[in-house]
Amino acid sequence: MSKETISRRSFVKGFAASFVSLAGLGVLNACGNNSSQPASSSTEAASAASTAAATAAATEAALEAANTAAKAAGMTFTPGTYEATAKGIASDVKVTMTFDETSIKDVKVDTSGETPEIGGKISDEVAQKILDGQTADIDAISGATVTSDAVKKAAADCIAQASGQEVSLSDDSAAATGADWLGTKPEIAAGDITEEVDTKLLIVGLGTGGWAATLAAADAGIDTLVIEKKETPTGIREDIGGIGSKWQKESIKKFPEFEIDKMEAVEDIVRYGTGYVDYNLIKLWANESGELVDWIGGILEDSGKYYMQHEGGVGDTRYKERDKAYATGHSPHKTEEYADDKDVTTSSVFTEYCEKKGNIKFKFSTAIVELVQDDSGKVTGVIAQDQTDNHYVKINAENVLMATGGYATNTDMMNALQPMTQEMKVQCRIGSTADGSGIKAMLWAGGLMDPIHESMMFNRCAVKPDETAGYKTTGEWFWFGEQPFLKVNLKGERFCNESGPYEFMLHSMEMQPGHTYCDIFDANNKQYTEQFQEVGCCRLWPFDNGAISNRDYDSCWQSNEELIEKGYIIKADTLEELAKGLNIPEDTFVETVKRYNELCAKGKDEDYGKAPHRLTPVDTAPFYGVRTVAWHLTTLDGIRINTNMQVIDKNGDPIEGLYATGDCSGGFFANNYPNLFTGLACGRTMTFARHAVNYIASL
């Protein structure tokens, strides 16, 4: 199979962007060579290839020149040991380097404060890279880009201290554009494979989708092996979206407004995706998700350790909202007996369930490298790598179900496919750890990727008053950000209806200076959060039917107090003082608040149409403000599947033996995540995982 170059940047940013500085943009994507997007003529293809080759050569030369600035080789040093720190994703990363007169003699890296199974485990690897290369300009570790960059910055600082010279890291333009993110399928020699395993069904990945598939396989009695790259499984998400569950039906008896018209729901999801979706997949979720919730909820409740609640709320029905909310969410909660038992998790309950069934085996610290196919193209298993000692394992399977997640931590893929997301988000210690390895393996096997790329983002991250959005910035979690308070851009101006789906707000933010805005609220914020009648995971008060929210106001405000201490949230006695603390124009901001308060007094938003119950004035000190940006949870575009979850090729034909579910699969989301369908992504993932296994069992 020939390699495809798949890039959204090439058509999002426009062809004219190719004439901007080569060092700034890097290698152009030769769209004429993309088998899914053929060039209109051989001349165009040749021209594109020639341009790409010339650009690549210029970029390589520029990078080589810049790279010498961060090399220790050829420099002279004051012998000794030096140390420096740089901000990682969850901590300050520390680098200690020892020099003689002409070289780096020893490197120690401490990333122990980073995410344990990502950046927290790369210390030895990056230290050796620096020592071997005699440079701070090492390649980033896949999936741990932020931590790697922090190591590089700290190492460059050490070199500068020892040499007395300014040291700059190269601007890796190829990485900045995500060029060649797909690469070529690895070639693993047969002699390098030291272990071989046989199974009927192989499930790759043990998170939300992997667990649903595993439980379904346990019920079906299929001999199944589950591999997971982490040392432990990931629990399921807190909100499971479905239509027609027994819990939902019970709520509807008292609250008829919770009733959902399936076809209306399907059409609304299609509308969010502007048609770049598979209607039949959405219909399948609508028709089977209620049964899925009953099944998975039943397993949890039968354990005696959890109970299920339907998140019954659709907002204040006195007012017609621009965007409709659907009461689709269902959440598992621990019973009182096990509420404080940290050993009890959804994963522990599911593990016990599988052990009783006896047909499920687990293999942790095992990462997929590639899919194995026979001469007909049928997938017959995978080659994986044991992360404990790096030996290769060949797993032979009659069917392979991929539940590997998206590509949120793969910077090259994100830069190529979702450049706008990269501009809106900041790094946060809470989020997906998926690196796109499953998606790449399916592309190498002939799978087809979604044409439109999408992420699940929340306006739940904060940056400091001198910072703006961007994936190279590290921020703090700010759960309060989704409350529809007044929001102003960095010019101090209001710019949109603050009430609606999370991404609508964030996409409006993308159009503003610095891709950043400020949340503004006052001393009365507590009563306003109750008045807002929010739905889904951002709700801070019990739902209409009594179900508890994911977080309550008091715990959220405690987090806000910590953000005030850290200098993220600004607390002020006057609006002028607040504007100054946020680094935005005082006069414009004060006029904006004055106008907003006038609209609140009228009870009608004449400027942007926000519903009356969400028009809350900013008129009581102390005043609060914070720069808000996107928290990126996961990517939502993936490999195309049919309604049996079989991976399909560019002709729409299934690749035999290969299935996918969850964030590595596609066809369901595009352009926006419909968060007003609470738990939709999780419900989709689990419904499809169960459906896939039941289909396999029927063969």
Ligand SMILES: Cc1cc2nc3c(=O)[nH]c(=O)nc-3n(C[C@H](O)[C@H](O)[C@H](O)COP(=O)(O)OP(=O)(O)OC[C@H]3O[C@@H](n4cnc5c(N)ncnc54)[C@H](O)[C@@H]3O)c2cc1C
Contents of the next structure:
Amino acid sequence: MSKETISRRSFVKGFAASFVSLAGLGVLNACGNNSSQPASSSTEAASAASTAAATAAATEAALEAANTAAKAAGMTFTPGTYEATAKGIASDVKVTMTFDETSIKDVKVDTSGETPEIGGKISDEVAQKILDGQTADIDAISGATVTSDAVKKAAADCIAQASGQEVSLSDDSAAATGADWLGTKPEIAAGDITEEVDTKLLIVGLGTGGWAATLAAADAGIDTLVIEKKETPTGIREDIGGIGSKWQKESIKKFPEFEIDKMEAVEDIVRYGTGYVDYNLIKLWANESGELVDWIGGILEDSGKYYMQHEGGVGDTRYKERDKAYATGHSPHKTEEYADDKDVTTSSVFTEYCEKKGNIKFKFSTAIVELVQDDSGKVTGVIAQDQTDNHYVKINAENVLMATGGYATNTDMMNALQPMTQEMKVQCRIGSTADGSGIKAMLWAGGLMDPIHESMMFNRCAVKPDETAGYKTTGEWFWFGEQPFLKVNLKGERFCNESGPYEFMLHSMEMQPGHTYCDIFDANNKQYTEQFQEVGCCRLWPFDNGAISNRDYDSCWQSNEELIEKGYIIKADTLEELAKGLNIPEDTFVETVKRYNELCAKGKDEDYGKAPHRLTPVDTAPFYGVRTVAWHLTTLDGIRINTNMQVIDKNGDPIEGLYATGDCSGGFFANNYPNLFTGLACGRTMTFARHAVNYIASL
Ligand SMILES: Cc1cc2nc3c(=O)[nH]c(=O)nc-3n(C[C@H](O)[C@H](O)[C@H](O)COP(=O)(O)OP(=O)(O)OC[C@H]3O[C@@H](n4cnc5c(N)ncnc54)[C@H](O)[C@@H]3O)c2cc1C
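Having seen the form predicted on its own, could you give me the form predicted together with this ligand?
Time for the whole complex; same chain goes first.
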């Protein structure tokens, strides 16, 4: 081996055999799973997460060995310079070490991406400690434990490489194997915890689920602390899905087709999840969501600042669509008096509600780092970090409810668990703080993760004509993308029934070259969007019962004009010109449109079975086309819970004191998001949050 720096990739390649041997022990398999490759295909591995946990444990053990070995006299190394990285608190910490045959000769540490006044300034100090001690097993620098741990890990990795041990923790090897996204629970020295707080109930995360839990705790009179990573709360979303609310019942009086058979709905959600779901959780949503909507809608309406609407629409009832729509959506809208008042939000209304009740405290800019457990495994609180000055706080709580959202912005987790989603989407710019930190904390505490890893994605993202999908590509919101216009692949061919749930289209797209398709529409698109009778947030026209849609056609078209300006949407006078603008083969495309128009004229889709009212021809200039890919909204798999929302372990037993709801919890979705149940994600999140708190109150 030369004295040159040995890259992580060449090291991984060189030690492929080592990985094979670890895989043979059942350590490195079953990762990188997605819907078509369920992690549970291994009977041994209960989930990819537990496999990752096992991997982390195995690598920890190997690191121990590496550390011990580095200290032992007589140890030999292959001379050279080695480098490794490990996750710190805000960046990848890098360690570069030079070895001769028997010792560490030089150490360079780069923590410059860490918090400047804390981890960012320890590089020289820790490098010297490693060199002086000839070991990675140095004492952590007080106040910078997480950064110190990352340095120790990366240094141990370098030692392992130099001594030929079968271990690697660096991040691109993790991406290659999908193994190291979990890491190990941070060790926070008692001396680093400078604040301690007691509460009966701790709610972690103040988004959709956190708010429903907080309001339920306010009603139940429980002494509650709510911590939220950001400086302000995340509000609730536009559509809340439920069955049996008073608003829905009112609509049904006039529109009997909106009536929902609960068992049929439950069966359909189970079918969407192809069985990888907890039947009882879905029944619980079906049974309690109407009451949830009445309760939360009541709080909003009583403020005088909001009113609720039931979104009454199930599509064009003349036709039996392949995928049935359920009128489950409910939306809060501001009353006329407050419509333009930017200070009035659902969060401001809820905050006032809690202030009146007097039993809720909020602590913002505070992120959970890990859960604290007693010897029996019961969760007794958390260690959190104040984001303003990075001090640690210990929060002792009788019960902890996690509502920290999913992991859409955690690239390591996404690469490892959802590689296909990474191929379909563009860079995640949803302003989300969903980084999987809550999920990781629950895994460290023994929680079990869903076996199928999947996401909610909109097929509403435009890329430029020379671009294709992929998480490194940037893109632009393209709300129109959901409309069931003609869609062609990059060869100019039609490839699916364009009418269906978001992910059906995107998964069909994943099977096409470049994981990208083109939406094609013409000058008559306005009348077609009305004729489509879309439901949920895809709808651009008032619902059948008069409820307003989330967005209307005119605002959407205005956005389209901007996309034309920016070169995303191509506008052309001829189909040939359109094909040229989109960089797709002209002849094939023209043939495809000809065939599609014939089917439209017949009123029967003999090729893909799209319903007649959605077969709209492309025959009137100007013609429009845009390359469309996925916009990632959130992840849908999380930590398994029982019907009291208690987090369960791999034996199905509850971890006492620990509850979860929303995107950090599991058992409800698999393989796709059934968006034809409008607002299902928020509906289950809020229903379960309230149920959990009511259960805690009853203890
Ligand atoms: C643009 C968009 C529109 C959507 N529209 C809808 C819709 O209309 N209807 C629907 O059903 N679904 C919708 N969804 C999905 C829906 O938002 C989620 O399923 C739902 O919000 C989940 O709620 P949650 O409480 O689990 O997570 P979130 O609402 O994301 O809240 C999680 C909170 O936890 C905080 N947090 C994260 N990590 C930590 C930590 N370590 N410590 C402390 N706090 C932390 C976050 O900052 C955040 O405030 C939409 C998603 C997006 C992105």
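Positions refer to the first chain, counted from 1. Because the structure is predicted, anything quoted here is derived from the model rather than measured. Here, rigid core means the biggest group of C-alpha atoms that superpose within 1.5 Å across both forms.
After superposing the rigid core, the Cα of residue 597 is displaced by less than 2 Å between the two forms. Taking the rigid core as fixed, one finds a CA shift for residue 513 smaller than 2 Å between the two forms. For residue 483, the Cα coordinates differ by under 2 angstroms between the two forms after the core has been superposed. Taking the core as the reference frame, the CA atom of residue 155 shifts 25.4 angstrom between the two forms.
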